[in-house]
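Next up is one chain by itself, shown in structure tokens, the form predicted on its own.
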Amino acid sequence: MGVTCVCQLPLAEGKSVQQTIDILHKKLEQLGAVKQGSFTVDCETYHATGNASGQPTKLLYVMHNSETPLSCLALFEGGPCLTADGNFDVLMIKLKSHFQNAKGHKVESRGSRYRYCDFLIKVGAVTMSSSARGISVEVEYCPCVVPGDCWNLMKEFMQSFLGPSIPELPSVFSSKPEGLYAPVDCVDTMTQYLELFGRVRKQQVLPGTTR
């Protein structure tokens, strides 16, 4: 897996999630990005049962990525992270006495998947309770595992088709001891929708967006 970033992109002025995905799909089809199939990340939230210290409950979020479909991620709220196995979720209801799913807390992204050249770009609908709450933008650079080395190029490649929503470099590379030159892995993606989805959760519903 490549350098990547993960940004939640605005609505175009006066159109719903769709249209404006649809509008996204055109430049990218525009540029010469071919349509590769779909994808799906989404997100269960629980929250830690019994907690006699009157201390705040600290929430863990169990992730799943069509990319990665024989494993899932657990990621405890301010660390640590596990990767786990696919059927982690079946671990969880027997744990149901120690953590709680927080029922309508699921949120989830799912669309359409591009290449272009050596991108992978992905654009996804995020929705919450059935309705929709935003829109996803994921973009890899394939050959790359250091975003020191590539940041540059892979902000002109987003203008292209993001135009002035090109996002600001993710906070989850710059915070790592050794900086942008250190090597990437699928915490970081994770990492990036856990903070969009979390994100999108405290927004209002979009109008006339009910699936």
Second form
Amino acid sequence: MGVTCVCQLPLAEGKSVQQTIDILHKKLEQLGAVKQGSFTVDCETYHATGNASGQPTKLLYVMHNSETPLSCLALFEGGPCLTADGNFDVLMIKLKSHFQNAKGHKVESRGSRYRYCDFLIKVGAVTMSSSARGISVEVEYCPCVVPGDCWNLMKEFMQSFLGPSIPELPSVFSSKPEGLYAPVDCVDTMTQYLELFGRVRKQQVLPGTTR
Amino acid sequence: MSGGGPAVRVSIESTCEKQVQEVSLDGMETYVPPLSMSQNLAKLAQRIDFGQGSESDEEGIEAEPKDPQDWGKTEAEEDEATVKFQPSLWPWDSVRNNLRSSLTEMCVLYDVLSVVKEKKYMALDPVSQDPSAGKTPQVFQLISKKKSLATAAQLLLKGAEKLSKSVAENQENRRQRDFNSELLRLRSQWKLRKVGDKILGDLSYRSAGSLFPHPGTFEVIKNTDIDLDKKLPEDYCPLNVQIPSDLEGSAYIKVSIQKQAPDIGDLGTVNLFRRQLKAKAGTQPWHVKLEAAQNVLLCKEIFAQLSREAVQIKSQIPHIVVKNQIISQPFPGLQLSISLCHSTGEKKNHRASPEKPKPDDHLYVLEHNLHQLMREFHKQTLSSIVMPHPASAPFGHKRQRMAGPMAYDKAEISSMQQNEGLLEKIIKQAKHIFLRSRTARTIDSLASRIEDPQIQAHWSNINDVYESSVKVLITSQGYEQICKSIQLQLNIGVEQIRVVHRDGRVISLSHQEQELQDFLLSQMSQHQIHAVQQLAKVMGWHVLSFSNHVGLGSVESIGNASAITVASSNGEYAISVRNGPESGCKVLVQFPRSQSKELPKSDVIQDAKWNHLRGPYKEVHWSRMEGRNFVYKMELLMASLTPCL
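For comparison with the form predicted on its own, produce the structure of the form predicted together with its partner chain.
Below is the entire complex, every chain and molecule, led by the chain shown above.
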């Protein structure tokens, strides 16, 4: 588990999601990365029922990551987070009366996984109810767990294949009480994914990409 | 009683038989305790007048002094009267009479005995019988004797018959009981169950966690083919077990490493050399039989698992499964063969294989390890059924249950799971054993061949199945404290040897034995030079130059040559040594200019002081030097070049 940075790639001029992804794959292969299978990150939304009226309903997000295949992550936006076993999904079904699944809000990102020496690059198409909404790029630097030490290196690496659209330092790292030098967790990765999915959800459906 | 007047209460109270001793102030009466039997008797006995006997004329003297005035005549009358009524007057009379009569009898007996013995005054004489009196006819006597004997014999026969019947019954009972007690003993060690009227048992490892499909059932039968009249044989057992036909005999798994067979077609069935299993005295034959059958079953399971893995697992050099052998190549030129040797033992193997099996061919350690690994595998399958905590967690290893909450990624998860099968494990172990023995052989051959720097190997007692270690020291005899700079720690793994030098270098050697040999030879040559360096310190000589790997001189094929130059303490002499693994050692001594004769006079050097400098070199005939090893010779050389003060 290393330092990860999740960002959204804007579509290339006049190209669809799949075409942009293909361009990126080609760039990575030219760089010398090796394809190592596929990955999936998905997020389900649950409404907490039984709340006093007037208060906004709290949304519980349950996320899965193929990097940690036996775990489930449950988090509230900006709130506490829980890392649990795979049986957590079954538990949510049992808690149907308290948490209702918002079925239309499931977002997932699927794609292939590339490995370049110590870097892991995952490029995926973000889909919501089987309509592609955007592209997510996750770059992980495996040897290091402290973002402050390796952020510059990661930025330089991302520049080499992402071009001008490199993100700045993710807010999860800077918003920690210990600052940039606290070790990262899988929670930070999933928080970044959650933010990205939230942005994608708010975005309008991309013209010409509905299926 | 007719009704009428009021009833009168009548109280009846027994008379107080006890005398009142005292009445206390509060009205309590204290009775005199009544006399006990013995006290009463004593009181009565006191009243007995022993002086007054039944024959009162004998003891008249001790008669109680009576008042003659009171009892004058009446005494005589009373005496007479008492003579008649003596027996009823006191209770001891009968006792006394009996004693008296027995005394009489004893006296008579004593007299008779003294007469018989002494024959002084009287002698015993038999009374002559009247021959005509009581003569009965002989026939009558015979018949009467016969009859009496016949009745006696009949009685005896009846008794004997009863006895023999009871003995036979006892034996029969014992045999019955023996079967039951044997069955009980069998039951205490093996699993039995009753199916219909048959008793079946289970000798497989299924309950211990095995997944082998063989049922492994045996049947218990009563041994009834015994003749009651004949004597029971020594090893008679009322119980017999019938094991499945494919588990008969004995089996073992033979693991051996040989040089590679030249042709695959040469592979035949491995010699089924039967190892005799000596049963312990006191064990039942059924126990021996069942244990042997269980061993055969386990060996079959191991071999089935190994052959399954040999076929399924893809490796660089494929494993060959032929008849009852699995052959694989751990190292080039070597062949590891694992074979299941099962002999039924009923018929002698006349067609024995031509070569006798070499006794050291069989790696018993690996056979034992195979059994252990199989049992561990059984335990694993069994322990996975153990309930996890908390009860909602999935089955599996404890650490695997933490994978979810701790968010383990794929690398961590795969490292937790064991992927190796039985065959891979045993091949790795065989490789390690072979590498270790080859390393030991190399070191030992070098140690026996080369005497000058001595090579010592200290093997560590604590080993792993995949790793062993040995510490190799290269020393010179007599100078162990001074020259100890070459110390190597060899870690022998599965496929390579890792050498850690004392100076911190880590070198990996492959399984080739030539590499290790070359390395040790080069270290030995370096040791000599190091020894000179240490010796110089001790002798007070200065080290002018030292190089582990000189670039000058002839190229060595093994390693590099090393060289050192030392100068004496007053600077007059210098010794240069060059030692290589192949080229041997070359020693040159530099003399001061004043001592060398062949130096030409030169115009440049005119001052006399330059004569004190060192001049040309001269080579030393090292083989002709005195001394038993290199360092000793060097010490002598240094000592000879140091002037005495």
